[in-house]
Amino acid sequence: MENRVTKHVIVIGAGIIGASIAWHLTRVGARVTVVSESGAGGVATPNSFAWINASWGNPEVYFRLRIRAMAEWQRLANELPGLPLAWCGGLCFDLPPDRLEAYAAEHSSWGYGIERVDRERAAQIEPNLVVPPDFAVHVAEEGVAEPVATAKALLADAEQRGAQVIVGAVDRLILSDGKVTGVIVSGETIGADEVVVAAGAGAPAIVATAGVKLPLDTPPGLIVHSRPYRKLLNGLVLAERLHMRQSAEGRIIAGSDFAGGDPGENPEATARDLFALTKAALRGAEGLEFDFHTVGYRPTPADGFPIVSRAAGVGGLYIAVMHSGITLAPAIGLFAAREILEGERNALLAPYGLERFAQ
């Protein structure tokens, strides 16, 4: 085995996940060179929505992984001290009832920390709601990462403990001999022992300059934000088609669906008619002002789950791409970090290799 104090290993992606794989990669020693054509933050993160949670819609295989995730954060957050997190809690009330009773009896049973709430105990957690629902469940453990400054504040731990941050286009992926030995940044050459595409919706066009196929769909979701305003929701708020928090400098932040929804025809048109619900939805928003919205191209491995391994038949080449990047983004940093060192596969990734589309 080398040593791991001279392996050096390129990080392609500044978002969430590759700010965390880097981070990691340098607090055991490894040289690490982050390279990014949209500089810290990536592409993806700004997007996102931000919640991090084990919540409904997974199997009890990927919800280990997840809850797994939430604790590593706490960790990361000992570590970092003031990152941007917030363990504000998630009032969710988007399924129909019989729905929402199955998800909260499934995840209570696997041990998520989940509380049945009624109107009135509803009404106590999100004061501000127009329209407290009539059952809805409660996971107070669920929280928020402000997702750009969280990526800066990874990186920039990690460029003072000696990682080099470049920002610029990856032209290809350097070949030999079945390795990828380094990678050509906007026409210059850098080498390295390890190169990792965290890249987002990128990845598939980065890898596939070594021959790599990754089965990726990249559908937009637009998310608004209002001016900073004071203070209006505590936690998350999960209703039938608004998801909406607030952020860390006062901004409320919605989408019809926690991931972004459909852009339409008229993206300016769709934001705003989806600023006007979220204002309507909230008492006390008579002066929330409509800011801007975005509009991310979610990462979304074709069935739904990450993508975290080396690549069969390439070596020198590992690749972790996912829709839940915030959720994630500390467990795979700490076991990509650990597998791409010490060789050494975590069992909670044991579903999340590329090989399972080759059948």
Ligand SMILES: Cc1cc2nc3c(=O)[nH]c(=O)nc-3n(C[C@H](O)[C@H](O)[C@H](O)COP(=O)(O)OP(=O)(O)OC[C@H]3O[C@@H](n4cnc5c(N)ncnc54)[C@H](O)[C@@H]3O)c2cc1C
The other form holds:
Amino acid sequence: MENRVTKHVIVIGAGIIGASIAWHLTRVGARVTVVSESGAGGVATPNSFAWINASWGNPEVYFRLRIRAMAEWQRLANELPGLPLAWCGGLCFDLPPDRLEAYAAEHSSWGYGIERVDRERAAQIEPNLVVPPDFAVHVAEEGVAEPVATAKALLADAEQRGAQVIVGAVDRLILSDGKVTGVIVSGETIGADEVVVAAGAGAPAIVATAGVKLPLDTPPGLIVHSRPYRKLLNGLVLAERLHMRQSAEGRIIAGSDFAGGDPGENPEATARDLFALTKAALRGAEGLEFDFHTVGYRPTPADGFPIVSRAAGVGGLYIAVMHSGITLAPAIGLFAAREILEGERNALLAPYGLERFAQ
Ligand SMILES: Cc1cc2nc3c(=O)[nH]c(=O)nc-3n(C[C@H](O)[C@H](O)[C@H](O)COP(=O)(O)OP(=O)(O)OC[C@H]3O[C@@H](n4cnc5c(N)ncnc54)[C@H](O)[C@@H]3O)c2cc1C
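Would you mind generating the form predicted in complex with this ligand now that we have the form predicted on its own?
Up next: the whole complex, starting with the chain shown before.
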């Protein structure tokens, strides 16, 4: 308890991951300073599709972390009422029927809330689909966190609990006798007991200043946003080459994939084409207007899985960088805070140490 009260932790990054870690640290009494170049809301976070899921395409061990994160969103929503979360469900048919059935069978056996649906049921779930699928999988427990509003709400509450949020660029970490003892922000030194790097695509350059190598790719992902419109979608729709949802303020948000499509050589033209597809897929969308597109750079560790751990041989440093940060944020915040303050590493994090890249 003594440690919890007195430890000063700097969190670099104010996207969904930095915000969640900062919030979980302040909740148990740590003294927290958040430093972010972008201000509250982050860099990848505002450009995210923001689907909370444990859907197909991942090994069971990663499914277990994701499903735990979904449960942690429910816990967080109880602890911080008013978070902009919607448990709107996801209707998925972006695989051929045989692979969709294999996904349904596998994930059902893992305990995922899969409902196999036919055309009639799909049309009940999403009445405005022009072509409802003959066979789809519906997962009622999937949802969405409006990403920037969620990160801002976490940071605002952390500030209320005493955290300090500073806008500024971290030039480098301060390394002394193998331990990180603080950061240099715009030429000024801030000392700390621990430094958390939750800086997304900016993380490799920061940790390199302490001699740590972080293998990260940053593939681009294009998403289109309509102007706010009357309700057309009840939940997430994951169709082949078209993933879409409707935001809390009524915007239809779509990508050729939830992770965003390839922007191509002319992102504006790619966005217009995608928007035309989106409009054509929805009944009643005649008046739907294109507003803007985003190209986000997804902080994706080289093997696709999160990096959430200390760095071997460097004290006082904790790294949390990942794709699927919207899904994972509440679990990562909780687990990271425990590990930093109490030295207790959650078993679900076992595969996600930076040391796996050392071989
Ligand atoms: C197109 C797209 C679609 C996606 N879809 C989904 C999805 O459906 N579901 C899902 O779970 N995930 C999705 N993701 C991934 C998810 O959005 C990211 O994993 C998440 O937003 C990462 O959050 P973060 O806080 O780690 O990083 P960021 O939001 O990038 O924040 C990084 C922070 O670090 C700060 N920073 C960086 N360098 C410095 C520095 N030197 N000094 C000070 N501050 C610094 C930045 O200013 C910023 O505040 C998607 C991402 C994209 C781009």
